[in-house]
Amino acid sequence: MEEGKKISGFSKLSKTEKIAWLAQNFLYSNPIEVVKDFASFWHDNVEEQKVFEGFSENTVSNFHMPFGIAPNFLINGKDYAVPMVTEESSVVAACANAAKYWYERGGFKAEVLNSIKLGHVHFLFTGDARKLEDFFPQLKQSLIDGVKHITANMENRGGGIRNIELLNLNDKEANLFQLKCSFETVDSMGANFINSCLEAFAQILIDEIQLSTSFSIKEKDVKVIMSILSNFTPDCIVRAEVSCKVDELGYFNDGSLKPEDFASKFATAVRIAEIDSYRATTHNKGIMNGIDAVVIATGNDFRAIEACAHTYAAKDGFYKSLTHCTIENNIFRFYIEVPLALGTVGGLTGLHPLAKKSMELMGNPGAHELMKIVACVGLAQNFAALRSLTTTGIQAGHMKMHLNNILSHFHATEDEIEKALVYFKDKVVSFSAVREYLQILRTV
């Protein structure tokens, strides 16, 4: 039986010691070479490396991702060069291409419809629900007053608690109740602020019911299950759109596809994603290709944004497209409504050197402006994908980038790359086909 590999005190080891242990127990390589491999991705600046290591635990190296720029975004009359962090081929190129296309047609228009974020205190109450409901107005004021020390600074910036509701969930789970709490966190994502308020609410809830004469001894036995923000923020919504006359869309497929035919195909493609969840999943994944890339570049939480967007896409009981298209009175309109709980102060946004540079590139936007930018990028990404799908097909652009990746894998020279790009211009790209072509080149 193989000796176990359980270790105690791993977090207390130095980076070099952690890597050496990995080499001995999992990589089975020369420890010195393994340390060199991992160390080659450490930041040259020791202080900067310490900053990166502070973001997570048990770090042994840095994982690099491409940092790209999508220029030519015209949003509400203002120019932007948008930073995007992604490893997927053709995402940045497609987004930039769509931005340039719409720049020449008036650009993007965007507005924040609301920016409310939510959190909940989940608790069990076995007493008379009517008593709790009658007591709630008094409790609500106590909750608000009881966290003034937490909300004061946020209120000075224009944020704070917006509402607290009592929800009876007994029809779903016996004795379960919920405090549904709404917050405005201005330019911060607000997770720590919201959770601090919620945990204080939980204690105030217990204390106030204990002190009240409205409840029996048994009814005062309130059990708080948990206090936590929700990443589903259906009232933190931004809308972005593009529009133009149908004939201004231009011709496609070397002039064979007329503007009106393209508009009709495009609108039908969007409609398919509105009614077919199989298509909607891939459709929305493409939108998130753009959104996530900017969210990561700015140090925001792309996992929370992803979860919220997909939940929002299913809010009507079935999963559907986040984008929509209309053709009315000869006007083509393509738009998105998406929840984006983003922050521009605090967290990784203010710590990661490239996140700070990303914000600077976009003019150091506030949260509302960043919401607009990110929504426009998601819309641009979706437009680019649907334009390809309804015209040349998605593989034409994607496989060109894929070809570059394969050539890089085979360490192709500049001369070989140039010849391969010409050779595969009208041929199917595959790993084996590129390998065979390079073998022929290298034997000549």
Given for the second form:
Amino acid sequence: MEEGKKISGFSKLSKTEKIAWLAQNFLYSNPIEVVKDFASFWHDNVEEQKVFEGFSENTVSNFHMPFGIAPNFLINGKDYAVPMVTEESSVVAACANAAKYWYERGGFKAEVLNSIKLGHVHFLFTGDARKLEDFFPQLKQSLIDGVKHITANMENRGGGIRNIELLNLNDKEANLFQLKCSFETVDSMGANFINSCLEAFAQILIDEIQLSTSFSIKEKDVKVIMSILSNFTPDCIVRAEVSCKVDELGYFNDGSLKPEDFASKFATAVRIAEIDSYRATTHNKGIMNGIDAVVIATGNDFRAIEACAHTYAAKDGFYKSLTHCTIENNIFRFYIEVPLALGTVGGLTGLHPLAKKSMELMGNPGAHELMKIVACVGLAQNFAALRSLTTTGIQAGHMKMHLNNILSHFHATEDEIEKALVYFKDKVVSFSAVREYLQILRTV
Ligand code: MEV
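Can you swap the form predicted alone for the form predicted in complex with ligand MEV?
Then the entire complex follows, led off by the chain already shown.
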């Protein structure tokens, strides 16, 4: 069989050798130049570079992303300058803008409703389900006692196992059962702790059923399919809200949109995302623009946070908005309820130099405080998007950013930028239009 470009031992090559191999086999360029390109993004300090390389495998370079700040977050009376890592223009500006707007109206209120995380041992048991159910109380105690060596430290910090239930899923899949296990992991995200407990539970389950006299030889043949945490954490919820009197919302669209009309349009926009999954997906994407940016800046697992948020949005059997808005007794209230299984100790948070700096910037919060900050950022981001959508539309702001990016591509001078901003105020921004405009400017 043709070997093509199959390689063995790629991971063992040095960074430079890996890049040279890429240059020869995929980039068809001079290896020396390609190495220079990739190396230009390495950290100057070799030891720091090693830290980055340690996060993943087969590393050849670092992928830079902007690390921005959204200042003016007032949350439960405390000031924060929130770090955000995102590649999308306008996200940080919009978030900062919304934070300032609400700062002037009392800021954000946030509370953690609960912080339970879940994991499962999925197994097949072909015997009499009632026997297993009768045996479960004894098994449960053995499970808890059998992992004391893993849970001791976590218990000292106020966490540990909160519950273990036996679920019979035979109506969905023949012979399928589950140990549904709940944990409190305090300030750690807890993935390693939970998975270690679950794998130990699986072995204890097998051993205890083997030792028991209640089961026949056939029944003792329990097959563990897998033991793994669930990233769906519907009992790890934070609620954040902003509110003010309707007339305190102010006027929009150069004074032509009255506060009560803005409030009503805004609430209807949220309502649309509560009843229409097409809109809800974009609406929640906007929320995640903010949430992910802080989650990444703090070295947390944004894939887990994303997966969970969307499952939660669909928990009632219909995908809908994570935020809600009410106008009652002349009070405008806008709030979010979102699951956020975040950690502030362990993992990348303590290893990535900028994640550490992010935590320091926010006063080294515990997991609950970080959950509140992140939820407020999600709410602010959504407020900013809906405020634009229901007033000027989002293109006005985006086009300004777009214009700046194109001007920077053409290395426009300060003077050219100033003139272009005025010229394109009422015109459609496109790459060719900006190029032509600069050509005219540069020839006169
Ligand atoms: C763009 O990244 C996010 C928005 O589309 C969100 C929204 O429509 O609510 C602006």
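Residue numbers count along the first chain shown, from 1. Definition used throughout: the rigid core is the maximal C-alpha set that superposes within 1.5 Å between two forms. Predicted model, so just to flag it, every value in this text is computed and none were measured.
Core-superposed comparison between these two forms: Q439 shows a Cα shift of 2.9 Å.
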